[in-house]
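Take a look at this single chain, the form predicted alone, given in structure tokens.
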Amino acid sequence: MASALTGERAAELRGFSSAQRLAYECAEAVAARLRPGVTEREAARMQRDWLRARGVRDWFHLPFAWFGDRTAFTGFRIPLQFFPTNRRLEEGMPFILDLAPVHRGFPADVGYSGCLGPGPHPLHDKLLADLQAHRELLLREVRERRPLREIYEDVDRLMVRQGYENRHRAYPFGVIAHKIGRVSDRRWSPHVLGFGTQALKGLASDALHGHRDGWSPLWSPYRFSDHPPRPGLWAVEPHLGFRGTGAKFEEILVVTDSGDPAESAFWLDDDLPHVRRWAKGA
């Protein structure tokens, strides 16, 4: 990635992978302290006090626990039911960690999927290794630049194929990532519904700006999306769901303006936990 990675724009992407790595070490500390009983709450709350123990004061937005058949958001219909719960884990039980904080004016957003208890877990197993397809998919696709509409319906059409649902529908416009930049640097940034109001001025400025020039930092499967990937450094989130059970990943998926379709994208880092795992094949 030479011409893609050098100077400011090297050091901007160190930004960001630190903040992502940051994330993802929440994430694996969280999850390993895990146990039954443990409510989504407390487990949000847990990613929440290990990341301020490390300096973040700011967020892209809180951290989110999912347990059990809402890993797969079973009856999901308004926003507020993404919030965290009282839904105790149980021994065996799939679990999601979702989390965005902002880590010296970098925001990240990841989330990591796990199962309580040493398995095995084979379905969430199989849920989890068959990621590794759409994460492949979404890069080649992003380097032909394939509009945004295009490349969604063919990870649903992925999905169909393996036998599963498509739960990022769920979310908000259905969205399967969304654009992020860097923000101000600030000891303490309110949130409004558990997300930071940096994060939503910068998400609203770049609506605007979308909006007038035919762009949306939303990657949705509405006509809003319908265009080339935008330059810049999106937040993917497949996210599969099987009969009450769901996995996911997010990390960042880096575009640029290069002519080098090796150059023109590629994701922020390889060295992440779902991509270590797929390597041992596991």
Given for the second form:
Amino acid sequence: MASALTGERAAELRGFSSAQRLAYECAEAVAARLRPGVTEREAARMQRDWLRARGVRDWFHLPFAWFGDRTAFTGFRIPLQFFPTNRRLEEGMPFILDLAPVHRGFPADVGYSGCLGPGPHPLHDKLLADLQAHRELLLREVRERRPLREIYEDVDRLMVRQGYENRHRAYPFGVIAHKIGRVSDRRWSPHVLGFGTQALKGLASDALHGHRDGWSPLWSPYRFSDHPPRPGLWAVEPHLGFRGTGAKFEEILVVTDSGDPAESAFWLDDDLPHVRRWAKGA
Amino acid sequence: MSLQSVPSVPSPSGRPVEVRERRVRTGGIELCVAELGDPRRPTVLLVHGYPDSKEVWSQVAERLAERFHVVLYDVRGHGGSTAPKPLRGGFTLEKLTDDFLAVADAVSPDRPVHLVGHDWGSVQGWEFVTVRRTKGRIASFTSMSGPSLDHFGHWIKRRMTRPTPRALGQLLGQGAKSWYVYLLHTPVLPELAWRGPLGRRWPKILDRFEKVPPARADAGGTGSAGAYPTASLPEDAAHGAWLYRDNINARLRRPRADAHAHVPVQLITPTGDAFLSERLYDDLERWVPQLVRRTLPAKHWVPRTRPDQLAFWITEFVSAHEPEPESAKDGDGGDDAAGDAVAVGPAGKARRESRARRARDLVASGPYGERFGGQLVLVTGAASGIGRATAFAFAESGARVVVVDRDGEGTARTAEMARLIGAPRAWAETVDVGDEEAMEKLAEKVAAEYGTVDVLVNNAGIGLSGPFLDTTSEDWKKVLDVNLWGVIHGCRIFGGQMAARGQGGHIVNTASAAAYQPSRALPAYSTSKAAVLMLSECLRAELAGQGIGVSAICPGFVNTAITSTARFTGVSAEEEKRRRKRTARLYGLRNYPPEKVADAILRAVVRNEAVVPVTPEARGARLLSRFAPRTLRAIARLEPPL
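Compare with the form predicted alone: the form predicted together with the partner chain:
Complete assembly follows, chain above in first position.
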């Protein structure tokens, strides 16, 4: 695949890829340190500290942590409820770590789902396993150049068939994915409501351009997403919910303008915890 | 001690169960003890209440005898047991404890027994499990309709010392329900009444007010143990008045402060009990460290009216508090004999912990786990939408679910997920509810393999939209087959089984807000649903006397797959597809989740509600249909925005 890309492009993808790996490493390291009694705030702080110690200065968004039925966004009405609370982790509770560090100007946005304790956690395992079908469906339909809104609806239908609730609907604008792009590496990187200003600036400028050309950096169920996949990098985050248990993954999907289906879209990296998990289970 | 054989009674499975009767001498009296089942099995000891004798348990005992060594005895002064002389002071709880220990030592000398009590049997049971001298002799206690007098005394004291309006209401409520206790404290009169007219009319009174049909010894060949109430009833009731006179005043005035249970307790509360308030058990966690709660929609005499459910819960509870089967098999249980009380060392601790875990697992985590645990629930149309959410909600409450739908893949999925969230068992059945023969076959299979359905949810339905004049008779047939005939078959076949069993149950039919909201867009669908609504109301009236509730659910606009499969008449195939998509989007925007309808269904079963509109628009339309039907007619003329 890399052979078809220009050197510059390959270097850029490598940058994104290493940022994403770093983020997943952080998620795995923090998940391994979670114990009963840890609060969401503490888990979020553990992620921040881990990444700061490895040179992260800016964020697409600050790390989130959700425990228990908050993994399925039970009773969420306003976006402020996404922020970490003092909910304590207990044995057997599901958790999700969602973090988006910017590493050397390359943002990553990843989601890591787990369950505390040695298990077994048959229900959570089932949700995680069923996410695989969504990863395959998303890639297949993006390669077919289906309008994003229709793909969204297909994912929705698959979730309904599996018996789950669509929980990414709870995200701002109900997005299943959003575009992600390079940001300039500044010394001072403030954030507003948990989102880095640089990243917000990028999204806003994409939204402005997209508005003129008829596309949107937000992949939503609404009319503004009724367009074929736009080349670029998309952080895709299907989120399943089932009676108080939630599970998601989030990773970068690369969309290009290539005519070859295999190169028109591909996952940035296939060596990720959830993918390894499926490979082991298969 | 003499052992004599009495005519055997047939068990529910058809095999006769041998009843062995013997007499146990203790404290100057003789107790009549009956035993069923293999004495090597764990012993379950059933204690009857007032005014009763051990025969009140006959149906439960037969069912338990297949798995356990079942022992029943007549309390002193009742049935075949002799009465103490003099009667006054002969019925104190201390003496009743002596009797229990004597029986337990005679029937199960080296293993603790599992105690089950109803009414006064349960009052005694509470005494047995809270006094020290029975430690190590009892493995578990199942209590129904009988509080501990000590707990009751504290319950009253607590409410008297903090007389909030709620506390006073509870006191007055229970005070009114205890009317008969005051009467029993008058001298002589109760005895005269029982030996006279009251005793003669008691079977009829039981039948009329408590729905306990009298069982004759010759009826249905149930043998001598089947007669109920027994001929000895007037004497039993006259003697038993001393249970009240000897204990109530003493205990309620000065309740023991150390009445903590030293065994796991399962509390079964009938919600329709005319003599005991459910609130009596509110503080019970204070006294019982290992408590499992169950509720049962029934009146006071549950051993007669709900034997299947009781046998199921007792079996489950007793099994959870028995040592692992392999250790039970390898001997007469010598080292398990002491049970919880003296299990020491790391092995004992591990065993205790694993038992506590199993006991905790007995009641599901769902909000109605106490009510639906172990019940059999059948849901049609359960491959998606409201049916699936309902199956999940019941599964979460610990019910066993049968998932029925035309869509085999969907049913399998629902059953699989139901098992993951707490259903002890879940089965998928691919059946078209409109097909009578298939439904008959399903009913046979369910009855034979899973049991009688406790809760039936007739939910399967399809959508049909379009002007009446464009609706063909073929379209009509399709919609009525599923929406109406499906419900009729379900109610007739499964409802019939429920009624034949005679132990209550509940039927839920999914109607629709369209059942009372006319609309030019949905003539066929609304007609079918209006029929379901009326059918439910009529059936409710018919089955009310048999303890079977019927509820009609009217959901409204709920985000389910019904929109994407609905048929639109009078338009081209392309237009139909467009309308489906458009409707699905509109319903998606409304986004009322089927889970909320499922919650309403469970609530309707628990509260036995007749008609339940769910979404705000369904409630609004229901209100308008009663108070401003002309408004509804005006709305009916509007063309839907498709």
